[in-house]
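Next up: just one chain, as structure tokens, the form predicted alone.
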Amino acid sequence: MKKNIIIANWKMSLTDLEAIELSKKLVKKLKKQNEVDVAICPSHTALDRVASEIKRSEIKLGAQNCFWEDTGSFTGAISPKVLNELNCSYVIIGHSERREHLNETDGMVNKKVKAALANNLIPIICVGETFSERQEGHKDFKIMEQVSKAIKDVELNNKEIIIAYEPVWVIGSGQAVEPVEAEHTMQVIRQVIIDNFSPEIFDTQVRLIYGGSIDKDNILEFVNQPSIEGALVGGASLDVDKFVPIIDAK
């Protein structure tokens, strides 16, 4: 049976020293987790030192991005091979902020997913509609398109992927979508996964999570939905007293 997973995306919010200090606090305050997987995704410059802080805990390390080649003349890019060497277990791919500000395309996302899997990283594939796409009634089509293109020609070979549904218009707003709507979207994603792989692969190798203004007060409303298996947490993950209750929610 798949566990729920709570993933912290610290974005570009902390200095390296602040990330290290927050990691120490999490290790100290977090209870032993047997039912829920926990991962934190600091900035790339903090990965090595954060890895040292959490290595004796059950917290896993994730990165916020990777490139689609292991080596080469790609100035400023982050190699998935290096992330593996830094003991990363996860990598966020296709976050809406990268799609918007850095023109990341569905084709790039697809290549990154394949590169992550080839380096034994679990990709956290972010999908979500903009407010205008929602208003125009294109939400489900947009989600189906993003998921389909992200997993095109992907071979899982007993490896895992995570799909994170994050409505673009709610990120950082403090306003989450209704849990029942998030569940509907998960069913849309589920069908795309089954069409591309199989029901068996979906049941054992794919987790669907929600992201967007998650906090301790609404987390249970989401993870109690039949198809939602965790959350990608932004702002609330930057405060240990706000993040730990999200993890501990039953």
Given for the second form:
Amino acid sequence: MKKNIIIANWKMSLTDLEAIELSKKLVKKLKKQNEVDVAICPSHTALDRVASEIKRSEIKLGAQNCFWEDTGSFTGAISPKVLNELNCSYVIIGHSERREHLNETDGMVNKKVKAALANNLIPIICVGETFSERQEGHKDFKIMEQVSKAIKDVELNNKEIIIAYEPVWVIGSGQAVEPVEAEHTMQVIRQVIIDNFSPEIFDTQVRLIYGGSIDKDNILEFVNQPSIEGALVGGASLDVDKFVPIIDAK
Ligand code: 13P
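Other form of same protein, the form predicted together with 1,3-dihydroxyacetonephosphate (13P), not the form predicted alone:
Let's see the whole complex now, leading with the same chain.
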């Protein structure tokens, strides 16, 4: 049985000292609970120190990006092998902010997914349509394309992946999409996963989560949908009093 997962994406919103402070508060405030997995994704520079803060808790560590090679002449890139050494369990790949500002393509996302899996990191693959793609009526096609390119020729063996559906136009807007609409998109993603892998793999090794203006007041409506198994949280993960209720929501 897969557990739901709540993942904090702290983006570039905190200094390293603020990230360490927030990790300390989270460790203190989070009740011991086995019902939901929890992961936090600070900036790369804070990973090592945040890892020390959370090592005796149930909170897992994630990174916000990685490169597709383990070592080599790639100035400024972050090795997935090093993320593994830093005790990361997860890595966010293909966030829309990287696709938009850094021209990250589906091909790069695919190479990063393979590199992450090879280094025993669980990739959190982000997909989502822009407002204009939606207005032009291409939403489902866009999602199918992004998911199928991200997992092209990926050998899962027994490893896990997470697909995060984040409609680009609601990120940071304070207004999430309708939960039933997110559920519809999850069904589209599910079909792509089944076509590329199998129903069994979908049931045991793939989790589908939603991201985009999640808060303590709307989280339940999302995770109560049949196919939504958690959330990727931006703004509301930066404040312990907003984030913990999302994890504890019942
Ligand atoms: P918000 O929760 O701030 O909308 O951000 C969502 C997001 O981009 C998480 O990756």
